[in-house]
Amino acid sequence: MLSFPDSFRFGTATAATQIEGGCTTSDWYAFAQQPGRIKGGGRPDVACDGWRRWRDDLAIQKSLGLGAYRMSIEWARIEPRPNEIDQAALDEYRRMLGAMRDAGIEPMVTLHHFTLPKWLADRGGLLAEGFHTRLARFARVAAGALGDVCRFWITINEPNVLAAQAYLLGAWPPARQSPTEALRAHHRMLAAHVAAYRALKDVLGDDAQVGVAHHLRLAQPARPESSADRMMAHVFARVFNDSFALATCTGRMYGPLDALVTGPEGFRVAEARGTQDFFGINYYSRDVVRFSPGHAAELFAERSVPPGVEVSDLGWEVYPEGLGMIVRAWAQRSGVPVYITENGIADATDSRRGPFLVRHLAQLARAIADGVDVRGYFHWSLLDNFEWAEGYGPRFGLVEVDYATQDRRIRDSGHLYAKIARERVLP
């Protein structure tokens, strides 16, 4: 049978944005404002109205067993306008750690989870003059009022994931599509994360433990006979998958060109190395990728799902053994402990989660008795939830939400993982 040790984590994952509601500060709300930028027209106006209805959302994982939590502070909520804080912002973020911390459960905290308050979204969001020192004054204030009840922060959720979306393909704010502009933006938050590390370090000390939520995906060529699709499985893997969390374990982000670019202040990759204490993955799927001339704009590979697999209900493949190889490689090459920070599939009809559950943590079971130093399991989500640009369709929540009605109600998934944590035994 495989089993987890006593000290591994079992947690679930939320953003801010996606599960609030009542900001109307952010860059995500004035977009989904926009015509056509969100399907089905929705808006995190409310989303599950998590702002006000979190202690019902704790007592749900309290039922469940879980021992943590990650969670993200709204920086557009906190700081509303420029070098303005909401102290009652804070408060309220405070009692909700307190009262995890009271109910057994682990928080970690994510600083930035893709939003921007307005004002720095108008002032050129992540290409935004002084954009690193922002998020490291905010990460300060944040440590402040927060770092006696959390001890796990994460600086930035999936830089890549954000770079792309919002400069290259157009999809966020600020729906730019521009290449260049895309490696600037990817630039620009490895810094920030640099200096958000160094701020929480100097106010809180080695207690606070510190690292990214890298969006990690496998990718292997449609055709393994051919060299241009080896070629582009391999440039994508290292361009999207891989540079970011290559620069925090090695100070090296794109080869040779790392010594040509400096950032803000004079930033280099290099000052990257090390500035995580633990390595988050956040894992869904995989790429098969192969060369087409078509696709410029991403590096000319061309990403597809093979016929015949098991996909989710946005069309992912689900492929547990990609988590597995990931898992293990990352430890190695980071050299630090490592948490799923993100795991998970869309699903509305409950039919697949509790077997895309068992088999990945079947992966993490695997690894942890190689010796591989995994220490907790987030899984994506607690809540159905506001998917960004895919609206409401997407139902990624153990825990079913009528948005009507705001009712909740735990799936049979939700109860299979409270029955994995309790018992640490995979059935």
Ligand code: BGC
The other form holds:
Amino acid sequence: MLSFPDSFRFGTATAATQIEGGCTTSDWYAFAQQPGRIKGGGRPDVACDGWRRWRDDLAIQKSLGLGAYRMSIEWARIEPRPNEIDQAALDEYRRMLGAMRDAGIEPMVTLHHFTLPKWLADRGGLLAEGFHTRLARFARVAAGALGDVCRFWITINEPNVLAAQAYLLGAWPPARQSPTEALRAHHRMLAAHVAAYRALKDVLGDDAQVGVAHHLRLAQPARPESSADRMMAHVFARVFNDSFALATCTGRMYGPLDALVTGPEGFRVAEARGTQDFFGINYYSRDVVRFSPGHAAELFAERSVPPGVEVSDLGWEVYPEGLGMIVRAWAQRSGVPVYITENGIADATDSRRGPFLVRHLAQLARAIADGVDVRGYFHWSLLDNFEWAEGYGPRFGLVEVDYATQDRRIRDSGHLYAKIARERVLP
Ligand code: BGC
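What would the structure be for the form predicted in complex with the ligand, rather than the form predicted alone?
And the full complex, kicking off with our chain again.
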């Protein structure tokens, strides 16, 4: 029987822009108004109306008996204009986090989940001079206002995904397609993470637990007999998957190249070593990689899904074994406790989410039985929500949202997850 210790936390995860609505001062708000940017023309203007309905959503989470909740606070809402802090917004987040704790739910707060205040994006966003100082200052403000109601913090969500989508693939703001800018953005975010980590620890002391939500995938060669494919899988894994996460563990990002790049105010990659108290993993899928001269911008790696495998509504392969491998490898590399800060599936019919949950949790239960220090699992997501450039099509929620009426309905997979969390064993 696969089981979980009493201390293991079962939770869900969301992000501000994807659920809250009612924030007009972010780069994503502006981006989504531009025709053709978001599939189906979806905009985050209302999303799940979570800014007004958070009490109802908290009640749903509580009714499911899930004792942890990862959310983000919207920087653009809290600092709508440079150096102007909206105290009312901070107070509302404070009420949210306080209510969560009263309900016996442990919060984990992300400072930066893909979005920026528009004024900062206009000044160059991640590449703006002083971006790292800005994030650190925001971290201080957030810690000062919310530190007594929140112990777990994430500085940045998925820096590798953001660098790639925003600066390489041109799919997210500022919609650039420049490999050098993507590498620079990645490096800048590392400097910003380090600055924010220090700011949080400085204000909150050692009791605060601070990490990064690293997006990690498995990269495997499409034709294992092909040395070009093997090489591509290796390069892709090293540069996209591992470099930021490795930097936080070992102080090395791109190996010998690190010495050539100096960041803002002389930031060196080596400073990132040991800047996380836990290791956050967002895991969704694996990539099967083949060498392709046509994919120069993606380091000559063409990613695909093996024929005949189970996929999500977004075409992502369902590959639970990858979670087991990644958890084991990174628990060892990082030497700190691991949390699965995201894992989930786009599945509108809810026919695959239940088995998906069980199979991924089974990987964790086995790892824990083998002595790997995994402390919690946050399912993405509590609610259906705004899926960035994919709009409102993909349905990731344990709870279905009817966007016309804002009605919520707990899906069968939601009930199944509640049962697992309650009984602490897998069916
Ligand atoms: C992100 C979420 C996103 C989810 C599903 C992660 O990359 O952190 O914001 O909704 O994956 O695509």
